[in-house]
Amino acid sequence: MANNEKVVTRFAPSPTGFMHVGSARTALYAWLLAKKNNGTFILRIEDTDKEREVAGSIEHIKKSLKWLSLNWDEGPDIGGPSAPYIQSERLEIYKKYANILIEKGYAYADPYTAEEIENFKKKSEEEKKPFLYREYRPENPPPWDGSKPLRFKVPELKRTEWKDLVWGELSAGIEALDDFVLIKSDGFPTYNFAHIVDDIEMGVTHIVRGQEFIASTPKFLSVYEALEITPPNFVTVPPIMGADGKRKLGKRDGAKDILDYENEGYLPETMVNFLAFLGFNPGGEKEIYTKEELAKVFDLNKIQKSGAQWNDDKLDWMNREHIKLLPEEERNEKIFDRLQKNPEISKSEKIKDRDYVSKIYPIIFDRISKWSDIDTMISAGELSYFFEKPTLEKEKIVWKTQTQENAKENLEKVLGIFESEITNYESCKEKIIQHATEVGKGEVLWPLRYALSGKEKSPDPLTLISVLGIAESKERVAKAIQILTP
């Protein structure tokens, strides 16, 4: 590439379901790359095989592209130099490239039938060799009228060599050769075709892909010789593994679809620097990005050959340290919004009371790394208890060996304490540690824990009153006396 060339990118998924999050990440390599070159980012859609298409998926990638904020310059919806940006719309355009092919002589119409096909392969393995159309090349095609599928006639049978940005010098023998189809009878375009065309008309300069297309590089290669021009450059990126790190991310490794990690609380910065750092490293202890800087840092020469693991604690890890970067507002105004929509939690009165809900913000936050961590919290009643009486049974409220007797007579001191401070939480806290470091801490905290939450996990009882407030402690404090009372 010519040092003053414009580097063009692009995206071209296939509309045939959701966005796996290693689609996500070759997006984002791609956007990376022209960003940091002041370039074009074109987001196309590859709909010819119509048969695996589902419905929706255009919209879904559209979706998932705008949550992860790689907004491109050109393609559906906002057009560009080199409209349309669906294939299927671009038919015209194939068959314009699929001529040129036949008049220099690299293409021409297959004439067999699928039976006539199947007996070919069958051949081969009786033989015990690979299937090679081109060994069953037709010396007299008909001419091409759409009815039956155009093939490329492979112009040479010789080596490929080529080079890649990430790998660096490949090569391939004449096995990787052969004639493939060009255009089907029903008038689309394959992928080993219409990629080509396209690229070419959009000028793209840089090709992000997967290694699963290195070895049909070679067929791309021969046709971008018989049309006589310069193939772009080829970026292929690692794939991402499991977390046992042996084998590709897939559905039984746990991979989803790049929305649901949206809708588990994830946050968009989080997943670009996440699925930036799975096989790219800008080196140093630095680890959190914004995607503006990983647009300034990213380099080529430093993504990796070989696969990147993913790791669910290190994205929740990461998502933490991004919602700490969110202004405090925004941060308690999700909380807010997650506790809200709960249904266990939005038929409490108490969470009317913004004053009042605003006070568990802080005992939520010190327990998340995503938002969906506080559904869960719920769900395992850990927030219950800051919106509605508890419901105690008698044998929690007393700590280890320590009687009943003695767990009373510790909460009716602490009974005492609220009812001469029952508006001073600051000397109300500091009467009940007097007391607690006295008689001992267990014997104090631990029942006067448990019957503020009816738990026997939860913050600390001082923080408790503190959100609870005096009365309402008091309350439940009498309430845990009566219990324990013969």
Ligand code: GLU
Contents of the next structure:
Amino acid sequence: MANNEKVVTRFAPSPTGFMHVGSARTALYAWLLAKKNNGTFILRIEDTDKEREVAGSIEHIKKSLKWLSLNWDEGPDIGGPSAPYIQSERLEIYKKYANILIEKGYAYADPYTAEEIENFKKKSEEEKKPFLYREYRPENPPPWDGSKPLRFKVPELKRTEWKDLVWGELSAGIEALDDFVLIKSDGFPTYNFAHIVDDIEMGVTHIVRGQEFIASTPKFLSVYEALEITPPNFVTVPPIMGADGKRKLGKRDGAKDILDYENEGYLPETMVNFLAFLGFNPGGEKEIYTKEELAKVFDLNKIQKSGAQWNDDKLDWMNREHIKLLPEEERNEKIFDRLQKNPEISKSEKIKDRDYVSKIYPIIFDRISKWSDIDTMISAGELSYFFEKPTLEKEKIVWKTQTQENAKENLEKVLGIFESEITNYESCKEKIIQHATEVGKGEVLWPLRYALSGKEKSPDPLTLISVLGIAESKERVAKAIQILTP
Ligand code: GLU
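Next up, can you give the form predicted in complex with the ligand of this protein, since the form predicted alone came first?
Full assembly next; the chain just shown is listed first.
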């Protein structure tokens, strides 16, 4: 590539379903490479396989890219110099290139029926040879009228050698070359042909994609050769492996739709950061990056060849770090929203009281790594006591080294403190601590905490009082005393 050439990358998904995290990472790398070089990032929809197309996928892909803020400089909706960017709308362009190949003698109409091809395959199988269509190439093919598939004719059978910017030098023998279909009998081009034409027409300088395309690269290169066009740079990104590092990431280990992560309450900033690190590492200690910082440090030489391992704990850790970077107000707003939407507590009167709920923000913030952890906390009963009175079990009010009588006495003492200090949290706190220091921490703080929360695990009682308020705390302690009274 000439030094002054503008970098043009593209993300070219087929609309065959949701957008898998692996595709999101491919898109991200193509985006980063373009941004790093002040280049152009193109979105192109490869919808030439009408049978595999899933309704709604194009919208879904666009929504996913927008959520990640991977905005395209050319593509659907916004157009650009090579519009249209949806392959099914570019059929004339493929035909033009098909005719160039026919004229050059590198394409022909495939005269065989499906049955005949099946028989060739059987024959190859019997001879224990891999099936290669070119071995059955017809001598006098009919002119191409569109009713038959148009096939490529390999210009020269030779070993292919090429360079991949991640994998280095690669090569393949002649068995990798074959007469593949360029245009199907339904008039649509194959992926193998259409993407080459589009990458040429759109001036793509770097093709970023997964390793599943390495095996077909010799075929692609033979088309560039037939067209006498220099191929672009190949950037093959590593596979993403599941948590065990052995298998490719599957559904079980988080190969989800990228938008599932939005629903679970991960930040798009986290996903970008996390996906970037799946196969790339800028080096150094720093792990938390914004998209713009990543674009600065992105470097093809630092993309690894081997599989990159998915790690949910790391994702959660990273999300927490990104949550910490959010302005406090935005973070609190997110927590407030999530609480409002939770069906288990949305009926409580208190949930609507912003001042009251704001006292819980720090407690929640300390314990979550993603927004859906708030729902998990609620279902585990870890927040319910802020919104409704707890149900108490008598035995649990009593700390292990004390008697029921002693627990009751200690709570009565606290009740007295509440009554005398009903408006003053600070002195209430001081007196409770003093009392606990005198007669035993566990003996005072355990019954008090349990009386307030009804849980064996919860924030400490003084924090609970600071949220619930002294009047409410007093009622809960009085209730516990009543339960302990024979
Ligand atoms: N449409 C292909 C796919 O979704 C894209 C491959 C490429 O980037 O060339 O797998």
